[in-house]
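Okay, so here's just one chain, in structure tokens, the form predicted on its own.
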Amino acid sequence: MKGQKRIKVLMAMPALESHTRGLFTVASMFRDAGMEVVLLGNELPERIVDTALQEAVDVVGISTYCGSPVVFGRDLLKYAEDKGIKKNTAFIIGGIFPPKDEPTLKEMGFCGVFPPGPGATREKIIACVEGAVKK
């Protein structure tokens, strides 16, 4: 990546989440792929978007385990749209949630949705982020 701008990713979880393994695992994947990672941790959608603006990130990654990804995602992407960053920032979400939520999350604006299963490999997650940033 010499001479290229590093992809900058903000990683966060819904405010009441308590399972951090996924967040740290994916953050490590991004770091190992040469990306800059900002770990925010547990926050509300407004704080996540405000931090994304402040840090000028390319990607916002959400890790969820027991929250409602559709409700949280809707609020996050609505606030991102209100703040004017939805079109220029890639949003991805992964974790433990019903696979039936995947189409809804994609329709809402998440470019990458990674429920449990074979679709959530390191290679697919990294490729998703790199592809989204190139667009």
The other form holds:
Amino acid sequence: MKGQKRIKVLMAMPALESHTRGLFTVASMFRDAGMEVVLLGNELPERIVDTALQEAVDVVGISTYCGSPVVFGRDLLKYAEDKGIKKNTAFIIGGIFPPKDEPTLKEMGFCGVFPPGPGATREKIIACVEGAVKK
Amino acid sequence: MKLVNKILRGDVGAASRLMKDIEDEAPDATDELKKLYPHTGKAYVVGVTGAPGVGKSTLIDTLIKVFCQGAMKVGVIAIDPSSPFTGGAILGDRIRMKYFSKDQSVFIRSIATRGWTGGLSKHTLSMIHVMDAMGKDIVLVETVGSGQVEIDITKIADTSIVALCPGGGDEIQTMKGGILEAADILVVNKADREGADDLKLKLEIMINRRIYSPDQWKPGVFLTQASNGAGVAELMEEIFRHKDFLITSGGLRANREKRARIGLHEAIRSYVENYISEKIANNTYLDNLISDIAERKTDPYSAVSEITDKLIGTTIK
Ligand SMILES: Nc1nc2c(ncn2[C@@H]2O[C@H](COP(=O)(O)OP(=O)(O)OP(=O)(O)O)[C@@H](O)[C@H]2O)c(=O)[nH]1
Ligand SMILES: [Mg+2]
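Moving from the form predicted on its own, what structure would you give for the form predicted in complex with its partner chain?
Let us now look at the entire complex, which starts with that chain.
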């Protein structure tokens, strides 16, 4: 057997978030870049990780606008570690959060952190994902 | 522990990785499938097809729930189309599948068609085998939602459900496309909407116009409201009634043979396609043939004989 490999991304957001636009915009962006995007919507960290495991995704993308990304991110990455998918999965997060959270999120294991602004362009997000998957 | 043993014990990570390799057509995937195959053949396969937005995913979500309440282990394969332009895909069925089992007895996998037509993906059958080997009692397959009825699912499912809903506008169109032949069970979803009873009646009239011999299964029409679960328990009962019918009529065995036939055909097709793309398409041989065909120095029919001659040493006439 021999065929084409495709990057598979899971897009989700924390429970109770109601801003879905960011999630759909980024999902379409990934699709247009030739990736396969599983949409999940609002979920608890535990379920996002279980889904990532079932779907064997390369990337988990979190879109957050109103929650506390640091708490959510820590839970998410802890479950990912427990389930043994942290090492082989790239975690990225984007949306609205205070700039001071950025280094904390990177430190805990998000390889891409995209607060609003010039850092979160289409090119940069895709380059980040493609780079992370290659590793 | 070996991958196969892990899968047989129901290890989600192991099964999931193998499914990825199957989709990516990684070289080792075939060997693993060979080892798994003797352990398959137990799961009951239910297909759900129907136009976009009729509620297939929502229906599957409620079916998962009733199956789980019956202590059954459930696998789901949800297929969405790949973009023909970029190859990318949005796999959105899962957003409706909110039922969650803590014990991991429900395994949902979203897959893209990757250019395969007919409402399934190229590797749907292999994916079913993996879920089967994991010990799933039921595997539900959601086909791509399309205007016409996706007949391919009926070739691999034990029970095929065709879902419709009132006010789709194209309901009559769907009826033309041979749903009665394709469906073991017809579902009119969105029963809360106006016109549901009407649609049910129309379908029943169509069914009653056909002649069924006593040993033939006659599809029933069921009203459901997938969004709140109404009618779904009855639908599950009907699935099992159909299963019992298949057991007593020998249809279950026939289905196995049907799947084996398709599995073999697909394996051959895949082998031939890969052989051609690796051994022939990589050199200029095919390009030369193509320009010869274009310039009418040869024709595609002679060219294919030449290729099959190279492939299996016999000319296919
Ligand atoms: N009113 C009503 N709406 C429903 C019912 N079941 C599903 N829906 C809604 O119909 C919409 C489509 O449902 P899905 O389950 O995504 O439909 P689908 O057939 O899987 O769609 P595709 O996979 O895109 O082809 C959603 O907004 C559901 O909430 C129902 O019984 N009644
Ligand atoms: Mg769906």
